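Take a look at this single chain, the form predicted on its own, given in structure tokens.
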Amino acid sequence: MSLGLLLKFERIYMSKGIYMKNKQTQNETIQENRISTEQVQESLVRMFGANNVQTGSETQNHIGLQKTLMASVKVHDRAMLKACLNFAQQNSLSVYPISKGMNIGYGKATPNTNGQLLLDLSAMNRISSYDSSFSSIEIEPGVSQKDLYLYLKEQGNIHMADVTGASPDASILGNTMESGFGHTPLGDHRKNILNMEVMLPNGEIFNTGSFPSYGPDLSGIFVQANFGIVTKIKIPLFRRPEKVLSYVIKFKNEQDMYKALPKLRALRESRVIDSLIHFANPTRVLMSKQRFPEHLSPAQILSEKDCLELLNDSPLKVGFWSGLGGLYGDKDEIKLKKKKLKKQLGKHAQIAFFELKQLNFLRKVCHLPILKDLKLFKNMDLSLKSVIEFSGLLHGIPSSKASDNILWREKSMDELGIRWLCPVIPASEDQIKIFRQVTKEVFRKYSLELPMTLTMINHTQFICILNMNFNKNNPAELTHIDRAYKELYNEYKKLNFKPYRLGVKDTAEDIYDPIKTQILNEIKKAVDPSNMVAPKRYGIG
């Protein structure tokens, strides 16, 4: 952002009045006049109705993190969002904003520091500007990836939205703005954003643009930061194409992978693998499958291997590592592609092709009277089960199957702890061998299980999910998390394996360079001179 225009929007705030003759610094939030939580809770009540006010003090979430609130507001539309913020700012509080509050693993909807007014904007919620002829729509904070998938259906299905593996109620503005990605080949949700709105903390509201066009592109500023709040993103669509063939890639051990590890990379860049390619070990296999085995002692600390001989009992093989991709296009785009593939990672992997009708029958002859109660046909219909529900994330249909079975050991939400780590690994064999090493290290030292998925979210990089679950309702197991959390964070630090994201318990003052630090704080201060919006998330204010 050059000069001119931090100057230009601080002359928007000067003439707004917002700034106040007795301005502390930008690391801190104003105090002076400060009224009291009731007096808060009150003025919100009557501004906006009970209905639309939460007054409970203390954030819920899976991460083992309490948080205080001022209260918590349902917004409805952008005159709400406005009156909102004008009252923060009357009253020297700070807002923190949400779509829906459900990045479990991250935080959910829990601020990075007490005190804060929590908006919730799931009820924005309204979808508009579908362009079937430029494949593109627009989508406020509310919308959920559901919510888009009956919509496009019911406009005839023409086209599909790109969706992650969370719940199907998760909103789609706020995975984007977390940075997140999916399945398709509009999988990188960070690079796909056409326009934003934006209303900044004054109550005024722009849209960034779109390009090709003169002028920067602003809308990167806005993700992963609190320089204002998103009040709508303009995506980009995926014209559904004449076929969709699902893949899986399976090799049998860890140094086949390496082997293939060049072309692979030479495959996405000439985007014969155009989809992203999510690679998952056997426990990851296993826990997106299932719940923990009944058959098994709890005390029982399950190894890759383990989770490798579990699932091949099954009559549908898992390989060391298995990945998830899709080849789009006509017949003969996908019959060329399917050759190469075939050409260049048959010496070192299984590659499985089918599609979901193929995948649908089988599912009906394992439900056949005489076959649905033997064993083999039980597991076979497991199996096909889960294959059938995350090969459909490659057709935009979102799925409710690795949230289900995401409590893995706990009985219930109620118990769940869960922390979520997400380096970006180079794609080479001796980063990610380092990586391998570290990593089950740490796992092994505190005695957990290692779900681990490489996403190839480029041909140069991939973004690694990791887990740590455990029983939030219990002291000491989130002690150990915790411990165990840092440990492993500080070592992909001196690494420089840097995460992709940050969850409301980490912090960011040491993953930025300096200078990159003194231009983020610089458009704070310059956008937001009292620090109101989401105070320090990722680091910034």
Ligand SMILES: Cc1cc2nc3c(=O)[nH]c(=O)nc-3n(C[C@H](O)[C@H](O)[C@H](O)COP(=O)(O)OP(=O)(O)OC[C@H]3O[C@@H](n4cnc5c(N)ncnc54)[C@H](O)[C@@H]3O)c2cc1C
The other form holds:
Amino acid sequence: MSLGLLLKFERIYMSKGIYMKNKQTQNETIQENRISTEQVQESLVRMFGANNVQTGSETQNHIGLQKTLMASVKVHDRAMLKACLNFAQQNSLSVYPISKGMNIGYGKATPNTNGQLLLDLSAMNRISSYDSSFSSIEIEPGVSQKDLYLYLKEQGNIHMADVTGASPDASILGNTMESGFGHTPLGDHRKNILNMEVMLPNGEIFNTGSFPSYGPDLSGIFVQANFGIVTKIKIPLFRRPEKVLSYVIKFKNEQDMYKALPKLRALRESRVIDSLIHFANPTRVLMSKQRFPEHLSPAQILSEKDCLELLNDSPLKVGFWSGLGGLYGDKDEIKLKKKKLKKQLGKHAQIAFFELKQLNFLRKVCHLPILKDLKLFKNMDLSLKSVIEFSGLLHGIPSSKASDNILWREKSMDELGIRWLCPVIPASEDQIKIFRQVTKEVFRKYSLELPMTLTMINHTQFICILNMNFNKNNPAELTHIDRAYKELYNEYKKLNFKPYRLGVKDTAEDIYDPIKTQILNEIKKAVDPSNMVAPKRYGIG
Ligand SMILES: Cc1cc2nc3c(=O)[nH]c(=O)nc-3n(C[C@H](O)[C@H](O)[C@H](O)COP(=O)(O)OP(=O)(O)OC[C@H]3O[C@@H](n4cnc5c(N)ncnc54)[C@H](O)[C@@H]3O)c2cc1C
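Now show me the form predicted in complex with the ligand; what you just gave was the form predicted on its own.
Whole complex next, starting from this chain.
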């Protein structure tokens, strides 16, 4: 049966009074659903077919948050999306859109409130309007990092799209909605939107438009918000340069990093450092490479120093801070940038430059029959594998390395509990010191290892990413982590280290100044009067 016929069928049902009438006034928030879950599920199955409707009522995530769902619908196109929104509107339901639902550690596909209808847009996965002259492309919500990488490869590998450290199966659009960030010169996704096609809660579609043009650019108001459902975005692509040279900057200790900070800022501002540079502490490097070492007691909490020692039991030594970045350009440009990096930072840091092909060659050496069983070469092979995967990100090659290595003490993904903290820190010595101090105190108090990255998102700020791992099936561990997380979140709030994005479990009260809160809620009322789309996400509605 066609979708049109099914909808007609539903309308006949409704006119016979099988649905309860929605008596809410336009401005009321939807607080309770007046149609039973079974009725919703039956109707959706009738409308869209059993294949497209999932009726499991609990959401799965890794942050220890239980929310019930009315149902989940696999949406294939705009007409179906519009039908879902109409259905939700008529039955006073809230909806929660996901692109690929891979928001692991922030809430995955879990809405902020119970009883919502999950709209899974992963089947809307068309790639269109690739413009090889003007370096842009349009993608729907279900296009994954891997999909776009393979598509561009097929088109001649002229361009790369930015990639994040998230799974190759994670989406690009959903990541952009969260203001995610990757590794290449186009790494700041909030800044790299050329147009958005949005379906408003009433089913109307509009385009935010491309700029320069007249009037405000509305793309920004749909990022980290709940004003509509984005059905397509146009993003810029990065033309592959003649050469990409990866580098690792190693600071032996914290002090060296502080001494180099003004120079790092200047290099970033003048775009000698043109990619996002990610600094990792030893704990982060170790956790990205392997699970908790088997030869140690699981009760032992590894300090940053312990991790450094474990890592440096290999010929590829790491620093206290190890920063991965890339230089892009033709041979002459790269030569110049390399010289500047060395000149500015060489006094404080060791810098290793390498191309992917060189690392691949070294790995081949490690695999030689006479060497491969020696501990030294085994360790070196493991380290090289990590570096190759992570530097692939600088070339726009998605990697499953970080998601494959997400387990630490947990035995399987079924056990994995993980919460990310993601505060923004001014790129100044004083602020980083204060930040590190408070972070270390809380991690120590709660007996947690401290994996930390500092990504230089621009010349004035770092985004810090920290994770707290736990066994989500152990209620005591969950409570412990919830407490630790909350304490640190509140400490950061006092010190004005604001998160760059929010997890579904984060308290969103008082996060904006009062006038901004008022403006956001007024916009919400104007475009979504019944507060239907993702109520409370980012503290709106
Ligand atoms: C090991 C690991 C590494 C990671 N590395 C990174 C990283 O380097 N950079 C990074 O940014 N993140 C990273 N993440 C976090 C996360 O996995 C990614 O941000 C991922 O891209 C989010 O999942 P998704 O793209 O499937 O988005 P979804 O889960 O589908 O959506 C994310 C959010 O956007 C909203 N949304 C989605 N689609 C729409 C739409 N069409 N319209 C309106 N709203 C929508 C959803 O409601 C949800 O709140 C990492 C996670 C892990 C576990």
